[in-house]
Amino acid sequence: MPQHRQIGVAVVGAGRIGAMRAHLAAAHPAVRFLAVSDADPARARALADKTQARVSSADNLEVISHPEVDAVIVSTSEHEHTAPVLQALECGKAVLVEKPIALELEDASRILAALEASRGNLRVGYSRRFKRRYLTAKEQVKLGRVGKIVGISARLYNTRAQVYQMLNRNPGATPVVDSLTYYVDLLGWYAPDNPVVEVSAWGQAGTIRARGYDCDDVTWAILRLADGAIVNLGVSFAFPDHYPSLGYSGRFEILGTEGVLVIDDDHLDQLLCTEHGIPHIYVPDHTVNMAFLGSSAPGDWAEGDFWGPLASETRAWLDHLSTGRPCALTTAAEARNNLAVTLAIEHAVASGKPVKLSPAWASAAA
């Protein structure tokens, strides 16, 4: 029989995603205690009031080390993941950290070393795994219905409004490291025993760089896997600001010896056009008059609750902690591998040369 234990949760970071995670934790039947922290104490207090959290603080360590806390959700900006994750592991707390695990391989390696030393539990929030179309695809691949994978093609599009938001928050959170990483994660999930061994990539500058950001409009990469399978990955965040997507527009294709699996994730199936304006979940004070509903990557608010991949992922992690059930969340080792591949793509673009992916390369890159 599964265990059923009550847990205490601390949410570090009271921004957009942290607030969603806190609301979901507050509603989970296994969560008996909730604490939140943020560098802005007023924002921490406001979220605590909304979620009826027992503790709010501007000091991350105060909530992480609280004796009632068993698990920590780290929802800070990407470049601020490492310190609270290490603190939580040192305190013996289970951790869920947003993707990517870090922006530098050295920091990711420090996290893995701390995890091993603590024999703890750490997962990384790649919520694409909890979107129904990707979950069902994983099941078909696992059942062998496409045969041996010989090729994968994926591309991801978004708007300049969102890339400026990302780069203003952190110049290192480029579309490759912060967003294409979703598809690198799916690649590793669908083909876990077939690692990337070589990366070639090219970028083309344009509108984004002209605005003063060190970021290409388009990046395209060819990856070779250990058994010779070929993967084609592309990303562009140069769509006009008011393109009618509230998040990513994507496509993922798996080519096998006995079948083909095509995932259309462009969200063209549900369109709203309104004179009232539709708020963008990622970009404050940005609205569009026409939008592809369902294109918000985390999910959507409806009927007073949050629904979608981020909600399912959060609930699955809390279920895992409270009942011991297995969960499909990305492991720390998988997340570090995702980071290594995305950094290799950026390195290949910058150098104009292929990158051989190996432990030696990863160590040197760190």
Ligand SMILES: NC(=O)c1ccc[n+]([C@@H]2O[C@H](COP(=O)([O-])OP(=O)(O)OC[C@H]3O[C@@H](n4cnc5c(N)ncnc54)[C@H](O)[C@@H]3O)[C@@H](O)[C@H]2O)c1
Given for the second form:
Amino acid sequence: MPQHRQIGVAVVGAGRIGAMRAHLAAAHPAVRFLAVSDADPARARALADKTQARVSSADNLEVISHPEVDAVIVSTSEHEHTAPVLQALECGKAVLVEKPIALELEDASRILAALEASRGNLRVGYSRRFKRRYLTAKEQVKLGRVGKIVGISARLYNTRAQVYQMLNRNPGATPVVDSLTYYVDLLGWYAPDNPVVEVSAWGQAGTIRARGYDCDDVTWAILRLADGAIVNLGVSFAFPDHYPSLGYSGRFEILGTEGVLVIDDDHLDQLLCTEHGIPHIYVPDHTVNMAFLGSSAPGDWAEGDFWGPLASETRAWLDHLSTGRPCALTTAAEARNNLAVTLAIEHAVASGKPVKLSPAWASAAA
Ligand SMILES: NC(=O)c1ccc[n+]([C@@H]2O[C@H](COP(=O)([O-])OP(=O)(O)OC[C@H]3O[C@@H](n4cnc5c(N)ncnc54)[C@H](O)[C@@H]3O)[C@@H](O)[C@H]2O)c1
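Show the form predicted in complex with the named molecule, please, because up to now only the form predicted on its own has appeared in this conversation.
Now the full complex is given, and it begins with the chain already shown.
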């Protein structure tokens, strides 16, 4: 039987995702202490009340350095990850930070250097890995059932209603850097030790740019891996506001020398149509009358509990800290490489030229 260590957790950032993480941590049997902080003290207090956290603060360092806290979940907006992550590593706390690790390669490199200096434990929340269909695909690929991967084709769609939430929070949280990043993560997970070496990409402007955002409606990229495998990744978050998806619609196809693996992630298999309106889990005050259930990326509330990829991921990370069991969460080095790839896609679109990726390119971009 594994030993169970009791742990104290601080959640920094009490927004949509931080609130879910805090609820999950509060319900985990190994968690004996919970603290919450947010730049907005009322939001931190409200979440602390709901989760019975013992401390709430507008000062991140107060909860991070609290002597009862062993582990810190950083769920702040994308451009606000670096400072609390560095504080937590300096205090010797284990860290789970939301994706992307940072928005600039320089920040990601600072985090990696701090992690190495502190010999700490940091993972990045790419919760798509914990969606059952992607997890089972990983197992089949690992068992060699598709043979050697020679190509991957994947695309991800979402609505304008959600993209405006992301871009209003942070103009750098584009569909490429903030969402296609999940597929770059899966690519690295399914094809490890085979880095992306070249990126060509094109974007087409449309309704999102017409609304005043610096963001294309459609981005399509072709990536070449070190061994010559070819990957085609596409993203569009310009679907009509009331398209029935409550999150991502995806497709991921793995082409191997001995098999193919097709992941249909469009969620067309569970349809609800109602005259009562279905609230969007991520977009406030947004309802649809027809919804693909199961399309919410983090998961869903049911019977008073939260279920789905974000729940499985949070529990796996807490189990890892409590028992020492390995967990499948993304490492800091993987997350930094991922950021280099998504920034290269944006760079290729902006310059109209292919980008060669190498350690030298990554440091030059930093
Ligand atoms: N894994 C998933 O399924 C998933 C889904 C959506 C978003 N995310 C990621 O989660 C993170 C948060 O997204 P969200 O949708 O919860 O955003 P949000 O805007 O709902 O919440 C962010 C919170 O951070 C707080 N904040 C901002 N700067 C802060 C600082 N310096 N110190 C303390 N608090 C600060 C804000 O006040 C806000 O309450 C992002 O990195 C996003 O990419 C993950």
